[in-house]
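Only one chain is shown below, in structure tokens, and it's the form predicted alone.
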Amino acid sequence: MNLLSILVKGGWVMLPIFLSSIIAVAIIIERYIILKKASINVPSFLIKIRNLLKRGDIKGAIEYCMEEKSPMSNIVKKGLKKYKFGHQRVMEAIESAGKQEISRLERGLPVLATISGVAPLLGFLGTVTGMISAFMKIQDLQGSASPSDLAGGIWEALLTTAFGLIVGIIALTFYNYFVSRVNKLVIEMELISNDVVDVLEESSKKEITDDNLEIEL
């Protein structure tokens, strides 16, 4: 039996089933390419951007970020190209474009989360068409309707069934993966954003301090 024929036994309801099954898969492919290109070495990132802002290079920080080219650095390089206007518009750059990256992490999961808790109801759905199928039958020949007369139906039910589920478990367990995958990035991009931001103020500190015992001496 191949899937053609599958699809043919299981009624109208597989059409939809069989196009949630394309949609989760291409939005399961297109995040997992995406969430993997967006992990990057936090300490070895943390290590280079503290150097060349500690070292008050803000032009090479900011070439650093746009080379890496990942959430975080994006980020970071926002902030950056604010800091000739003070801190506050840099915490605010980076803050803004923080929840722009979270928005592009998290595209198309919601839709997956909808396929995988619409794929079994739609299941069921299959199932309740496929038995009431199966009860006309019966009722079109008098109670006289034989195991093959009902087969019909009772694939219908069990095909639905099947298949429902089976997207819907696929799908809600790469949803959960991908979430807990951005959550793991959002809080890797406040580590490095407040990090960034605490080095920026401990050197504008450190130049008023020295700007004052230059006035001293």
Given for the second form:
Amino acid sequence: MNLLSILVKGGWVMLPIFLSSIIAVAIIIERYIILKKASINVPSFLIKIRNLLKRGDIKGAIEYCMEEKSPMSNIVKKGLKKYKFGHQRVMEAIESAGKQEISRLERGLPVLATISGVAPLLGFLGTVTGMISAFMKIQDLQGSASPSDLAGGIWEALLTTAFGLIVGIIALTFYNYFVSRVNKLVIEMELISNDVVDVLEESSKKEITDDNLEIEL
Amino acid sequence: MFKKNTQNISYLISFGFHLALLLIFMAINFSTQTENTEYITVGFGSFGNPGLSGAAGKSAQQRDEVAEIEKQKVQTDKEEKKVELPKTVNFDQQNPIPAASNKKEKEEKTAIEKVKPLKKTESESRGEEFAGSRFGSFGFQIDFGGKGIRKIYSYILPQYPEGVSKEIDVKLKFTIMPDGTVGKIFPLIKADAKLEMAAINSLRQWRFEPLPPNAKQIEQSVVITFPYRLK
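Moving from the form predicted alone to the form predicted together with the partner chain:
After this comes the whole thing, all chains and molecules, with the earlier chain placed first.
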């Protein structure tokens, strides 16, 4: 008896559990890649941006942000692009860019949360359908059912519960991990954007040449 | 574009991962065979898993009844197996012999009388532990040894052989085959050949529950003591 034939005994409820497992693993892989790329060395990024802004090199700062290709550099870039419209516009641009980046980072996580909740419930549904089939068998055999007659229903009940719980546990664990990673990134974004705004306010006191304001919009 | 690519790649990886998992599951074979101990205890169903078929799994009184029924069956079989004698023909009119039918009736009556009532009254059975039949000179006290449990489906108790007046315990070690039949029998304590033979002959006819098909098919050893006591 191989393990696959045992899985087949789980019945039709195993199919949605299997499908949710495929989706969950895909989201886990995708989010892992995205979040891995989103994380940058915050101190070195801040030092470079600060230096460029203190020198009044807004263009250079924007180019550096375009090179970095991370959610944080995107936020700073969008803010800097609005520099010539005043500090208020810069703040608004950073806020809206931040919201967009957070929503991109959190993409797929609601689905993962749903799978972590639904997979065990599908398992319990399998338990119920398995028990129903077992009791129907008892009724069909008018009480003289042997354990082997009931084995099919019991197999279904136990296997779906087990696999539903396995998928649910894995999905919930990764969901919580990704949420904590996103929260950490959001805190870093806030830190960087506040710092950028502070530096811009300081540098605004200085005279800005027309060359510095030649920004590609 | 990058995100779309990542999404597609991750779905492909996930699908491949599940496919590989299924292939691994196909490759993993395992048996659900249960291990049995080689040295076991035999029982009449009063211990171990309840609800088994046969005489095992019934209450002490029910088992008494089952044993009684079996005994009755054996007796009636003996009655039935009697050789039919040729019918006598009476040529002497002055000296008639009783009709054959009357004789048969009489025989049946005596056969019925020999069979003891199945049910004991509550006062009779109170305080008795199940120890099998108490007829004849063989007190049904059996000591079993071992760890696992193998239930007895049918048994015949040894009869006290004629010409022997000893009170001894015959200790036998025997093996139970996977199908429930008795295999080799070795006497552990040598005492009296006749008593030993009687015990061995009866033990040979015992039947135990067969091992389940998914269990490891092994011969299991049991030690049993038949205490022969004079009435």
